[in-house]
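Take a look at this single chain, the form predicted alone, given in structure tokens.
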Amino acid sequence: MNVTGKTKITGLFGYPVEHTLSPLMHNAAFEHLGLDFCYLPFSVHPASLKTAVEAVRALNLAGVNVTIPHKESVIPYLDTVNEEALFIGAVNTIVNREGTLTGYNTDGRGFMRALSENDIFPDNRKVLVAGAGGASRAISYYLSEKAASLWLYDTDKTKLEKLASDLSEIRDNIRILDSVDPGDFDVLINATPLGLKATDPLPLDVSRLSPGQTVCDLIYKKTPLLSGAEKKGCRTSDGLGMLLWQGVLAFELWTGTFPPVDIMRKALLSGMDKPA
């Protein structure tokens, strides 16, 4: 990649960002298409988020992705937020158009594209989402449109009730759980961070699972939850597809060009194979 005075900069705001695979897939796509763009990770402490967002405009960055812990707190610092992201209450992509910063959320659409790519269809199924944070809000917005019923669970009851309340304004199939029996659902999705660390407890009791169920994890590696679900004969899907497709959609927002999906996927997989 040759950086010039005309190179347009994109990147990622998060804290931490050292583990991110996003630069690999975006830079591979830019290079493949011959676009004069590059993608950089920016470690942004929460106390510096407002300054960092102002820098997008000041430095004329083309745009950035936004990840944990900034997806919700970034909204007040943007000029506009599209309707989808505003309802979800979380932004994962910022586009700079001549100094106007617009927030989008491509997580939910990316997740649904990843499901369909793996022939997983929540249509008319009983679906459970564990977790009520920003990622859960994004996927639940779309899942609730397809599922026969969408059941939500989180130990943080305030977040749980807020998510259920917001979704119930547009859907009539939303339910809250005080406790979870994983055997009761067709499709189960872990939208919590549990599984990132080897010492984390399981977000769901795998002993209650059985063949015929589908278990998804938004974490983009094979977690203990997915390993346990596979042993019970369940169909499983990790979060790598969501990571890929949310990036595909963000790339298109920044460049106006649909990227080479297979090139981005290959770059992600190569990054997964490298030791941390």
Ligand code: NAP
Second form
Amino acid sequence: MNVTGKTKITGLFGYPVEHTLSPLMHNAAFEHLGLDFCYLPFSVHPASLKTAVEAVRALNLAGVNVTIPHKESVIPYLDTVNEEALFIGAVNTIVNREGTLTGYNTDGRGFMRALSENDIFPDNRKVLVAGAGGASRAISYYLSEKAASLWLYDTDKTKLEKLASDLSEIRDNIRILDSVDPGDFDVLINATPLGLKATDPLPLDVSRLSPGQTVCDLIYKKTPLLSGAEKKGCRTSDGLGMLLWQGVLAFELWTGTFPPVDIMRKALLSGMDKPA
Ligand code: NAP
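Just the form predicted alone so far, so send over the form predicted in complex with this ligand.
Below is the entire complex, every chain and molecule, led by the chain shown above.
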């Protein structure tokens, strides 16, 4: 990377940011296209978020991604927030246009692009999303547009009811579950953090799954849920595609250029020590 006085700076605001793979994929794409941009991780303590957002203007950064724990709390500091990010209640991408900061959420569209890339189509299917947190809100907004019915489940009933009630204002296919029988659905998606740690219980009972069902996890790696679903003959998809495609869409917002997706994917896989 050849940083000059003209280089446009993008990056990530998160806390922590040590484990992020985003710099790898964005910098690989900038370099491949010969774009004079670079992407840096910024560790932003929650108490410094407002100052950090003001610094986007002060330092004339081209834009940043926003991750845990700032996706929701960043909204009041922005000048405008686009419609989908407002609905979701979370921003993962900020674009700086001559000092005006606009917030976007590319997670949901990124997830949908990852599904279609894997030939998984929720259209007219019975779809379950386990978890009603930020990631679920982003994907449920788009899934509910396609699915015959979207079934939501979360152990946190307040979040569950809020998501269902918000979605029901724009769709008529939203259902809430008190308990889940995974055998009942065409497409099942884990949007809980269960599976990140080896000691986590399964978010869904895999013994009820059978061939013909599709099971997706938003977690980047092959989780015990996905291994169990594979053994039952289900199609599976992990969260790496969502990570990739939310980045692709953010890159496009900052640069106005569609990036080389395979270069970004390869960079991500190299960061995970996986073969491309
Ligand atoms: P979050 O805001 O913490 O939401 C997760 C929700 O799942 C919480 O409401 C939680 O309830 C609930 N939950 C926990 N255990 C459950 C269970 N057994 N059954 C049903 N619901 C349960 O987290 P998030 O930001 O939405 O992220 C969710 C997952 O998506 C994480 O694993 C994250 O790494 C992943 N993610 C991936 C990408 C990607 O690009 N691939 C992007 C964003 C997020 P409690 O609060 O009561 O525990």
